[in-house]
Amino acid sequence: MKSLSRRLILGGGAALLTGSAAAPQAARSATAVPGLHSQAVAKGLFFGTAVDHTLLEEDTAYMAHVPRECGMVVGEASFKWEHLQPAPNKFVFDQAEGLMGFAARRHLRVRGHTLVWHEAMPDWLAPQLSRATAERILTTHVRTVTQHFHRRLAHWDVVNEVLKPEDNNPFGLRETPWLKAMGARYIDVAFETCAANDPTALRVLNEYGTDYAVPWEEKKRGALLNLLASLKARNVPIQAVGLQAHLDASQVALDQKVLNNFVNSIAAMGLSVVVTELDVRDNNLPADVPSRDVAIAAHAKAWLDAVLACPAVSGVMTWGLSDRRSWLNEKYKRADALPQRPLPLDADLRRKKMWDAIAASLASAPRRAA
C-alpha cells in the first residue's frame, strides 16, 4: 500500500478499475450484474446507503434502485434528535417509521443515526442542558428511542462527531453543550443506556476526518485511538467505530499504509469498523465529466482497498446512492456551478465508474469468516 500520486488522482486511475469498469454500460446494467450488496455478501460484507425521507415520498424511481443495490439503509435525518423529540418529552417517530416500513417491505436492515450529536438539536434542547438536568434529558431520550426501536435496528450511531482536538479538551473532545454540561461522561451514559435498552444493535461511535496523511487528521486519528482506549478501559459498551469517509478526489495525501494501520489499530482493541457515509467530492477538479469520474473512482477504490483489507471492517454505506441528490452540492459548491458526481449512480440512476470502483474493492477484499 502506498500514497496516491497526483497523476493517479487527477488524470489516470483507469488501471485501478479492472473487470466491470471496462465493460460496456449495457453489460453493467442492473439486470446484468448483481447489485453491490450481493457482491459484498459474497465476501461476508454488506453494502447500503443513506435515504432522506423526502425520497420515500417523492422519488419512486430512485427508491426502486435502493433494494437492487443495497442490503441496509440509514436515515439521513429522520432518526436525529430534532425529528424524534422536537419538544420536551414529545416523541415523533413518523419519518423514522416511514423508512422502517420501506426497509421491512424490501427485506433491508436499518442503521439508526444518531442518538447524540451536537448538531440537529431542537431549539429547546441546548438551553435546558445543565449539570443538574443534562444526564436525565440524555438518558430519557436514548432510553425512549432505543426502546421504541428495540431489536429492529442493525446498528446505532450512539454518538456522532465527538472529536475536535483544536478545542483543547481531554481526549481531543469537541466543545459541545453535552461536554459542557456533563464532561466526557456523556459518551459513557449514551452507550450504557443504549446497551441496556436495545442490546442487539451494534453500538457505534461515528467520526469524520480520519482519512488523510495531513497534520490535523493525524492528530484526530491519535485522539480517536486514545479515546477508544479510555472507553475500553472503563468498560463502556462500545462495539464499533464508524468511519464516515467523506473524501475529496483532489486530495493527494491518501496514504494507504497509514490508513490501513489506523484501521488495524482500532481492530486490535476488539472493535469492529463500519464505513458509514462514503462519498467523494469533486469541487476542485476540472469540469470534464469523464476525467472527474475516473478521478473519483480511483480515489474511492484506493481508500476502500486500504480499509477493506482489515477483516474487522464489516461493510460500506454511501451517503446517498445517486448524484441526483447530494449534500455536497450545498456544502462544497463548484465554482462553475456544475453538480458534483460523488456517488455510485449518476443523476439518471445509471451505474458509473464509482460503482465499478466499489465493486472492484469488494471483489478484492479478503473473505470474512462466517
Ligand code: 9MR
Second form
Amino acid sequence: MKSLSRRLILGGGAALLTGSAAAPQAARSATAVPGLHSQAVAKGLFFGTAVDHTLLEEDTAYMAHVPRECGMVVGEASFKWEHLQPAPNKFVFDQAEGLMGFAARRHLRVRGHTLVWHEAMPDWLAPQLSRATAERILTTHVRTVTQHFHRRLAHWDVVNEVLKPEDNNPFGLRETPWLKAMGARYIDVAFETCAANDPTALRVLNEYGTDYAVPWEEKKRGALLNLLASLKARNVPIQAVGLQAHLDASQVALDQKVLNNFVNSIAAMGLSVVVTELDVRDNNLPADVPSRDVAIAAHAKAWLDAVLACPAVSGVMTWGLSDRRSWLNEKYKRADALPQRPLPLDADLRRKKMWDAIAASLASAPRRAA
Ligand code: 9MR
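Could you switch over to the form predicted together with the named molecule, since the one displayed so far is the form predicted alone?
Then the entire complex follows, led off by the chain already shown.
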C-alpha cells in the first residue's frame, strides 16, 4: 500500500508547510487573518472544537480563542452519562448548561456528546442493566436528556465507539453492558428515542480507528459499513457518521485512496460525515519541536485532504483547540515527558503549523452546495 503521509512528510507537503515558518510570530498570530470557522464557512463547512468545563471556569484566555476560530463546540465530558445522570433518579445539567450559555452568548452551535457509551458510565449503571431493565433505563436517559436540550443542539453523538471486531460479536459489535443486556437492538432504540424527542439534532454514530491501511482498522471500516447498511435497511433513523480522527503522526499507513473510498461508501448510503475529534499524537516522534510540528501538520493535511474531498463531509472538530490541554498527555505519554503538540494552537495560544494545515485543507476542499 502506498504511504502518502511519508511522501508528504519528506517531500512537497513539508515544503508547503514550512513556507510560512519565516513569517514573524506576531504576523502569524494577527487576528486579521480569519479564523478556521470563517475559512470553513467559505466552503459550506464548519469548524469547531471540544471544550473541557474546567477551561470555561479557569482559562478565559483560552476560551477567548474559541469563538475566534470556531462555529461549533462540544463538551469534552459534560454531556456524558456520568455527569448528566449521576444517580438513578437524578439528572444534573449545570455543567452542560455552562457550555450552552457560553455558546449561546457567542452564537456558536453545540454538538451533544454522547448519549450511549461504554465509558463515562456512573458506577450505579452497569450493575443495574439486565434483560428486564436495560431498555427502560436507556430510554429514560435518552428521552430525558434529548427533551432537556430540545432544538438547542446541532448534533447528537447518539452512540459512541460501538465497534470492536476483535470481540467476535455479530456486526463486529463491541462487548458492552448494553450489548449484553439488549443485544444489537440497543443501537436502534437509542436512535429511535433521540429522533422521537429531539428531531432537529443530527443523529450521529461516532467511531474511532478507521483511519489507516492496517489490518485491524481495515476490519473496523468493513464492520462499520456493514452495520450502517443494516441500520439503514431496518430504517433506524441514523443520519451521519462521526469519524473521530485521533491520528498518529508516526503512522506511515495513511492511504488517501483507502480513506476517500471509505468516506464515499458512507456517503453512498445517504449519510453525512462529521470529523468529530481530530488531533495528532507525536509520542513516537523525536523531541525537536519544529520538525514535530511539520510532521504533525503534514499528517493532518494528508488525512483531511482525502476526507474533505468527499462533499458529504460537513465539518471538522478538533479535540481541543490548544496544546495547553490534551487527553493525549495522559493516555500516550512521551518517553521524554515533553508535552505533545496535537492541536491547532500551541500552549501559548499561537496558531501553529497544524492550524496552517487545517486552513490549507479547508481552502482546497470542494465548495459544498448551499
Ligand atoms: O478527552 C476526554 C477525557 O478528558 C475524558 O476523561 C474521557 C472520559 O470521559 O473522554 C475523553 O474523550 C474521549 C471521547 O469522549 C470519545 N473518543 C475518545 C476521546 C479520548 O479518549
